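Below, in structure tokens: the form predicted on its own, a single chain.
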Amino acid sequence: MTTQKSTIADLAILGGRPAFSDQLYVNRPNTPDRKAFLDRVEGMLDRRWFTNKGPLVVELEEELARYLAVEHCVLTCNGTVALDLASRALGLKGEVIVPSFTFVATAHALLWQGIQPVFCDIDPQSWNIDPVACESLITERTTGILGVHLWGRPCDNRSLVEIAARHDLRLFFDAAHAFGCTYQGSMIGGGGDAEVFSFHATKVFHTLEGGAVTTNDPEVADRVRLMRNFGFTGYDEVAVLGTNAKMSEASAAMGLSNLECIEQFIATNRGTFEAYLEGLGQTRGLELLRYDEGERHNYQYVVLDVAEDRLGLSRDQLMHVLQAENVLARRYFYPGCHRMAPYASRWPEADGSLPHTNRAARGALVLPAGAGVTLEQVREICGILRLVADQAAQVRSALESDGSEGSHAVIAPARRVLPSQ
């Protein structure tokens, strides 16, 4: 059900009946054919092989390696095990570069394997790590730099790989957003030494949870398999340190159903996209985030950048309005890293060095998208910010009289979905 709104009496924020009867995530699962993940499944159960590298993962490892054109895939349990199994197999300390603009995880990796990391601004353009004020925060205690590919779009990958030959650096990268897009052509996951994958449920190509290294280097893919099966070299042989980070059979069984349907995901995404950027058009405070098109993208994220001197309303304004209407509209990833436990108070110098970071975490707003919606949903929630947009002043001055811009008009999803790595 949808209600068209024509005047912002209809807002429901403002009293008017909500626009969406159910709920409408930023990211719901995709699903595979259900005969061939359950056909995999059963098979699963007749083997009684459940993990410890089972012939699915094998099997998945193959597939994925060849999809994304890199010599190894070594399966995780989760994308944040992988970002630490990464740290430790490139014998990462001291400190490490790393955008303060990415989600929390990123930087849990690397305070969890007792590795500093050293927040960088982004470029205010791509919102990915800046090349150039990377560099300058390099010192003698700093082994690595750790760049984001935000919103599947690629870092400036040459230029970080020049600074870090320049000193002797390690590089790599978090892709959890990146799965099937290309960087100047080739496929994300053979960047620097190591690139790192989330297969969470919300991701266009997930695993139900897992992750993934892939690198085309053999030592560092030969020590993530040691690492993740806490380091066994064989029966009661242990080699080196490790965890237990394996992937499941029953993961395994619906990452290889859904990369038979990955093309049909992605072709959904990008309707999505395009219907969004056919019905903002050229809004007013509102712009939509671009992909390259000459690049392969997995459109996966719907992102506006709210500009609230142009708007006349702040991006947490149109968020508790997109809310009302049950539209379940998401600030991504904010207040940044850097504001955030324990970074905050450790290194509280940081958030003076990072005006970019800190103008993203403002205006960036992420819209409902793929398997979540339909096109005609979609329509209907461009309409709505096209009236907001053209009614913006007094959209605003009704907030602010009755008070609705606060906490009331914040819906609490039934099932909260994450934005995760």
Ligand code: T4K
Second form
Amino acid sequence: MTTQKSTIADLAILGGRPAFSDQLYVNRPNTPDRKAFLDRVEGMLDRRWFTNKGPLVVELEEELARYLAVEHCVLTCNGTVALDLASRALGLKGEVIVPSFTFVATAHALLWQGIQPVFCDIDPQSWNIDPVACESLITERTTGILGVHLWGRPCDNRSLVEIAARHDLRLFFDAAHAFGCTYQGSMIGGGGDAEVFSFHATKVFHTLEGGAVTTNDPEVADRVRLMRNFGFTGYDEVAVLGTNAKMSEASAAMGLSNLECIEQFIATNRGTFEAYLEGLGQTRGLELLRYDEGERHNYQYVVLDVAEDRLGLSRDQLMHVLQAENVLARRYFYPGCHRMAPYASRWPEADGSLPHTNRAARGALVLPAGAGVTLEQVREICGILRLVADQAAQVRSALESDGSEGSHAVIAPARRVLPSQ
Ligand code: T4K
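For comparison with the form predicted on its own, produce the structure of the form predicted together with the ligand.
Below: every chain and molecule of the assembly, starting with the one above.
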């Protein structure tokens, strides 16, 4: 059920009824054909083989390697652990250069291995790691570069490859957002020494929880495979330090079933993105991040860049307005890893060298999209955004005069939606 808004008095944050009776989330999980998934689960139950190199995991690794046009795909239990394994398999230590404007898992995976993440600023246009800034951060302790294809928009791979070669560094990518996206026409997955995917439930392609390391280097793939299973080379033989990073058969059943629907998921995402594009038009102070038409994208993230000086409202004020309407927009990736614990206290000097990161973290607002959001709802969200943008000064003074800036918000600024904690 929805409520049309025609004046700012209709806004829920100022006392009106919420536009949506149900909460609209950023990227609810996609669901495949149920029968296809359940049939695979039935087979798993019949076989009584639930994990440890089961046939569904093996099949999914082959299918994904084909889809991503890469030699090796090693599945793991999640993307964060896949980052851990990739950094170990590449022999990284000392310092690794990484953008701060990313999900905190990217930096955590390095520090978890005792590697210092050296935060690099982003390019203000692409919001991806800036190669020039990256090269200026290389020291004698640097062993690698970790790029992030943020929102699925590819890094400047060519420049990064050149820098890595010039300084004899390892190069790998966090491709958590980039499933089904291309760089210069080739599927992301075979770049650098390795790429790492997240197949978390909220990703366009998911395995409930899951991840993968993909690479064209057989030695890297072998090392990741060994480490993912405690380092076992035989029943009683251990060759290297390892962990348990295996994917379960139930996850692979979901992955195989989702892979059959991937083009449909991407088409839905694209439809949602285009509806936002059309619905927002040229709204002052609200710029929708675009995708290069020359590449393939998965369109899973619909990202607004909110320019407070042009809009007349801050990004956080706009987020509170939307959340009161049950539009659960998110501030990914606020405030930037460098401003989070434990990085902020250990490397406080990083803040001064990341102006573009700090600007992006102040402006980015990710809108509900993907499964569970209809085109009609997108049009209505755009209507609210246009209403607020048209009368931003009045909205701001109303919010600031009654102190209700955040008090009606469904999610308080620093809180996350944690249904079960
Ligand atoms: N690198 C990058 C660049 C990443 O973005 C990520 C993960 C990683 C590495 C690490 O990969 P993993 O280890 O996670 O495989 C979410 C995801 O948990 C996380 O995977 C993702 N990036 C990140 C960008 O978003 P939260 O803490 O914001 O998730 P949460 O619980 O708020 O859920 C997101 C939305 O989905 C909400 O709007 C609620 C809805 N939801 C969520 C779940 C789990 C559902 O409707 N159903 C569900 O089952 O991190």
